[in-house]
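The form predicted alone is given below as one chain in structure tokens.
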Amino acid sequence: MEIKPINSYNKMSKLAAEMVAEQIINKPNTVLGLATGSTPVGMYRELVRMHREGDLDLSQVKTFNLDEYLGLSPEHSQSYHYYMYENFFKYVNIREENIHIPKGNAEDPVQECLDYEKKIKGLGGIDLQILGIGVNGHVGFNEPNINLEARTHIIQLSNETITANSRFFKNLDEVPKKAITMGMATIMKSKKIILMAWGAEKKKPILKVISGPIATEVPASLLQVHNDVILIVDKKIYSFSSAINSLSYPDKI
């Protein structure tokens, strides 16, 4: 695991965008796994800037989003479909047919999960997966549990996640209670992963990702066994010990 402590949100966003751009330049038909939420917004803004300035062509890129709220239509202002178009897809030249987001309002959600997994496999899996992390250590919407689902599936959201996400809705009751999400095995099969973490509320889960035991109760801790993970982390969310500061960050754990 390569750890990159960053002292400003803008620097975090720029670094993540540069890494994504490098991946696309090196492999124009890259399959990107994309995340939503407040953390990656700046990264998307930087990628849009690069595209507008002529430094980034995304015409061959394929994308798969991690998750979507169950029951929300793509037009709903709090759907992740809406988020992705408003923050990214509307402003770059990714082809419509190359954009994949789970359908929250699918008539048959179980079949939607199966079809989504099949599409990912059909394109050879995710080349570069962008992740955020929830306050309870979830990635995608894989919530802490004794058992974790391997593939794309329907998940019951935890009370912690519902409460955390209520800031995007008028009130707590409006927050969907279920979602469609990629499973941990699908995420872990990604060739490269970038995990972004910003804000004081991410201190506990990030500490568990870096130094805690691997446990399904902290789904993000499974990233410790992946062979190519970059953690871009807010310096302020925990105090780096002298041992951590002396690490050769490019080394993989």
Given for the second form:
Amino acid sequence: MEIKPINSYNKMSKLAAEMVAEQIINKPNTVLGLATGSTPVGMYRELVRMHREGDLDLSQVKTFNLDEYLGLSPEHSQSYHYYMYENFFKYVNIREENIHIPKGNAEDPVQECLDYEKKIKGLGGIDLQILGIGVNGHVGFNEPNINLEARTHIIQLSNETITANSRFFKNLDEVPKKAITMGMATIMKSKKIILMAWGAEKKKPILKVISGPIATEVPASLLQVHNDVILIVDKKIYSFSSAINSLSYPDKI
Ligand code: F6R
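Given the form predicted alone, corresponding form predicted in complex with fructose -6-phosphate:
Below is the whole assembly, all chains and molecules, this chain first.
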């Protein structure tokens, strides 16, 4: 795992966007795995800026989002469909048919999960996956548990996640209790992964990802066995413990 401690949210967003752009320039028909939430908003803003300035053509890019709330229609203002269009898709030239987000209101959600996996596989898998991390160590909506599901599936959200995400809803009761999420194997099969973490509340899960044991109780800790993960992390929450001395990071960013 390569670690890049960063001292401002804007710099983190810029760096992540530059890495995404580099990937797309090197492989114009890149299959991108995308995340929602507060963390990647700045990265999307940067990518939109690059596109507007003529530096980034996304016309051949294919995207797969990590997750979607079960029961929310794409038009719902808190759905991840809505988020993706408002923050990114509306402003760039990714073709509609190349955008994939699990349908939260699918008639048959189990079939939706199977179809989603099939589509990812059919396009050769994910080249670059963007991840955030939950306060409880979740990635996508793979919640801490004694067992984790490998492939795209329906998951019961943990109380911690429901509480954390209630900031986007009128109240706690409005937060969906279930979601569709890529599984850990789906994520781990991505050729390259960028995990971003910003803010004090991410210190605990990030330290577990960097130096903790690999445990299904911290789903993000599985990333330690992936051979191409870049962690772009808030410098303040990053502690230079001896356990991570062997890891590489740039001199200055
Ligand atoms: C969202 C997702 C989640 C978030 C995580 C952090 O698509 O997959 O795992 O990345 O909950 O959310 P924020 O960035 O809002 O702290």
